[in-house]
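To begin, one chain is listed below as structure tokens, in the form predicted alone.
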Amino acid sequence: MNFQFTQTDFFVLRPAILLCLFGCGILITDFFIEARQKFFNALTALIGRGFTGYALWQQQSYLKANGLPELVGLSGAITIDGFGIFFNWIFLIATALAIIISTRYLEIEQEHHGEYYALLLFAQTGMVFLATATELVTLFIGLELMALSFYVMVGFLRGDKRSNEAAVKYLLLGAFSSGMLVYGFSIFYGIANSTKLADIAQAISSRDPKDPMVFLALATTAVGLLFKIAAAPFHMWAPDAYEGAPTTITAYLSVASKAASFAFLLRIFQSPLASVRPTWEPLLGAVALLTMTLGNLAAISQTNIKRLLAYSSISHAGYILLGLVSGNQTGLKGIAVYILVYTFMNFGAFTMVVAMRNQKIIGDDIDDMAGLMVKRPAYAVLMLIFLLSLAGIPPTAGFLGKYYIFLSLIQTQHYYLAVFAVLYVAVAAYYYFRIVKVMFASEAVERGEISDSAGIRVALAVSAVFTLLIGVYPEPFLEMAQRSLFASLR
């Protein structure tokens, strides 16, 4: 079989590209770059955002002058279509914070490389092709690109041992879980003879929806996938993960890597496991309430801000997950407005943990933060919006995102999930507010300045704006969501 890359070949892959090409450019530049100056690289990182966000630009654009609604490439293996666009806006974004806020925390950590970002820009580009991808082969090939790249990543803190120990156990369930889709995935190849989703959608759909085989493929496909979003009973790895990968890759891999994990998952259970939708849907709910069961329960309990949140995070995915199980265009919709929400009011309360550390001090206690509210008031009330806005109150973006989810369930007549789910919602807001009254009403105890870095800062203000812009003013919002998920996987 004869394969020509054409020019369409080279637009569609061309955000791809772009990154690869920055990420090896700052590989090679760190060798004449000094000590002193390597903030040269998260430079040349910022600059390939910009390459990245016109190049995405362009794909938009020409799909809505064409009235096109998706543009094939690579013999079908890549489809560019609003869902993936829409994905890689919010990689676009993930990254491009993760950098800014990257400069001051590895000077204090005192491992300031360029590989570290080499391997951001390599990361985005294997969620690329997760958003894009429509071929089995292509979308392992970007799952792995994207974990490898975070291993790496969470154990760069050579000298501290919770980074190695973190690496390792990630590293091994991570092996574990790659094996289990690799099996589900020949079992597709194996009833479809084929690769490409829609041609397993169509093999499938001709099939006995309790066909033992389909089971098997179904079953061992959503574990592998059910590992990559921390989901209830798969989800062990994140909070040693959280807890001891540095703190920027800790809040780039709670937002960017969950959304890519999502964006895959909803391409798989939208497309080939569309037509047994009967059977796999109880067994999302029953996944989806034990994963916001633990994950709540688990939070309650931690002294650690990273766990807590580690844990906040598996909640959230059963949230999101509850989107997928409603299957309406209400839920649809609603898992767009989650992702988009939860990566700026995460990665929000995120990045106040990294502006704790300093060099007396690591700052991922609770106690850390107490009485912040005397010594920087404006420090203490970001992150009073962040906590609202996981905690689902309005007015901020988290009620948004949490009310298309409740309001899906209902009109699918999922009342047991929504009552479970409301009911959660309490819960985190015990735990968020431990951290409210530890900032607001504790002693304020000694300890070194904040790390008040202009990256920091950027950083918390494009959060917490995004995080009440969505709360207050969501139609544009709900727009671009309807339009890119929905219209996509219909």
Given for the second form:
Amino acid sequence: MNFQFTQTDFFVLRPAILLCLFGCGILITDFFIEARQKFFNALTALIGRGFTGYALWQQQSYLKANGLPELVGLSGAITIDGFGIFFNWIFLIATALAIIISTRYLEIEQEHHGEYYALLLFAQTGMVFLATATELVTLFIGLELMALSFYVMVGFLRGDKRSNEAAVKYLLLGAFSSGMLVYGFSIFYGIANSTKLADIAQAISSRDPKDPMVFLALATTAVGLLFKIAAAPFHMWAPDAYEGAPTTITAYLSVASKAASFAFLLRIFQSPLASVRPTWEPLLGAVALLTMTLGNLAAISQTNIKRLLAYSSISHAGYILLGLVSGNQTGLKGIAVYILVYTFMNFGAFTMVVAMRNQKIIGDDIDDMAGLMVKRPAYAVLMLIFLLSLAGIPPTAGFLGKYYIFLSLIQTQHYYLAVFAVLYVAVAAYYYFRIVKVMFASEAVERGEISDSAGIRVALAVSAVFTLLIGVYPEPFLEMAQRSLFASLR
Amino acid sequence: MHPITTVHYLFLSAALLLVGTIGVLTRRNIVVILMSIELILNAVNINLIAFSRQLGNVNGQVFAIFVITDAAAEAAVGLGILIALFRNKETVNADEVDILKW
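Next, give the form predicted together with the partner chain, keeping in mind that what was shown is the form predicted alone.
Below is the whole assembly, all chains and molecules, this chain first.
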């Protein structure tokens, strides 16, 4: 076998290469930057974002111009298709937003270091591979690159006990789940004599679906993947990691890491495991139901807003899983729309929590938002938009995501799941409106001052605009979601 | 004398996986939990090498080297985080790491 690094390989890898270069570049230039001017690192990271975006756009237009469904590089290790490009755009947007909300926050925390931005870029490199790799080793390395960057970022506030604790818990459970996942991968390799997903799919479909080896591979892989998306009963790390992490990282973790893990999960379940669908479909249905139940019920009693949003994001993972359970075109399109919408609305909500952090308080208590309507009406209204969207109330975008998921459940006759999914929307509305009530009806408190910056304002505006825009004018976004489906389903 | 076959290795690796999982779930010392995670990754390596030998295909060995590298990186980050925790809390016991709770 003679392997040469071709033009196509370079073209396929370019976004990841640029991200790595800029990440390493920040680590070097950080030495020459004085403590007060650390925001230059953020600027470098944003420029890196621009280059990556351009490379991504080139890939997209190349596919479109040549009418290709996909572009395979590196002897089949990486496949650039509509699915990968769609998710890459989400990672790009989420990372850019995370960079611009971080500068002010890190100054308040007095932990403004260059490594932070480098780690953001490295995490995104891992995500790029998670969304585009079609080979087990590449997927595994991408996953670990993302996960290791996140362990460090969650524990970034070295002097803060809560941050330390969150990092330890996230690390132990994350490493354990990676171990499980890669155990499943090793069995896949044994079954197929190849690490390429396409070969594995073929090998599994030619085997008896009741084969214990296939089941073992399915079970361990599923456990690992469900850990990563924080689905019950493997969700326990999420509330702790979300609460203890720096809030900017919580926002990034809840959005980008979840989208990347879902991209990974969708590819594994729809490519190599597609032929054993009868085995995993009821299993995933049960997990999705349990996830929605636990997430929604546990969120009711929370007083810490980061923890509340953590449980709410667990329940959202349950809704997204339902789209895979129904598995038809509507459902998978629904997943893409849901993840896109979730990116903006959840990021917006967490950005508000970031803005609540000031010199005196952490700002993650729900009561810190008391009387926000009187003090800063613009912020209160923005938060209201995000919360309405999270609850899934029209005309916000959250409604659209849920609508497609419910529709697909009914089309595929999963009536019980649909009934529960709709019922839990009411439960979710209750705890989201608790925050609204505190903001609009309670007396203003002295300590809850907003510390905003240009970056936070831009991030809030972008999130709010898209949350509303996708809700009232969904056509271009639905078309994007349609293009993100795998070729076999389109 | 029975020859040692791939199946034997698979049982060995399954046993290691089990030991590692039980270790993660029951041990309270965070360093020991990290070691149990290493056991799981070594179970994976045994699997990969056994399959590689059986199938006459080198991919498994390459994969194993990547898994070893990842285990090293994970241990480095894990111990780094643990030292940061120990500086603030003076403990490596998982039961005493309990500020974050509902």
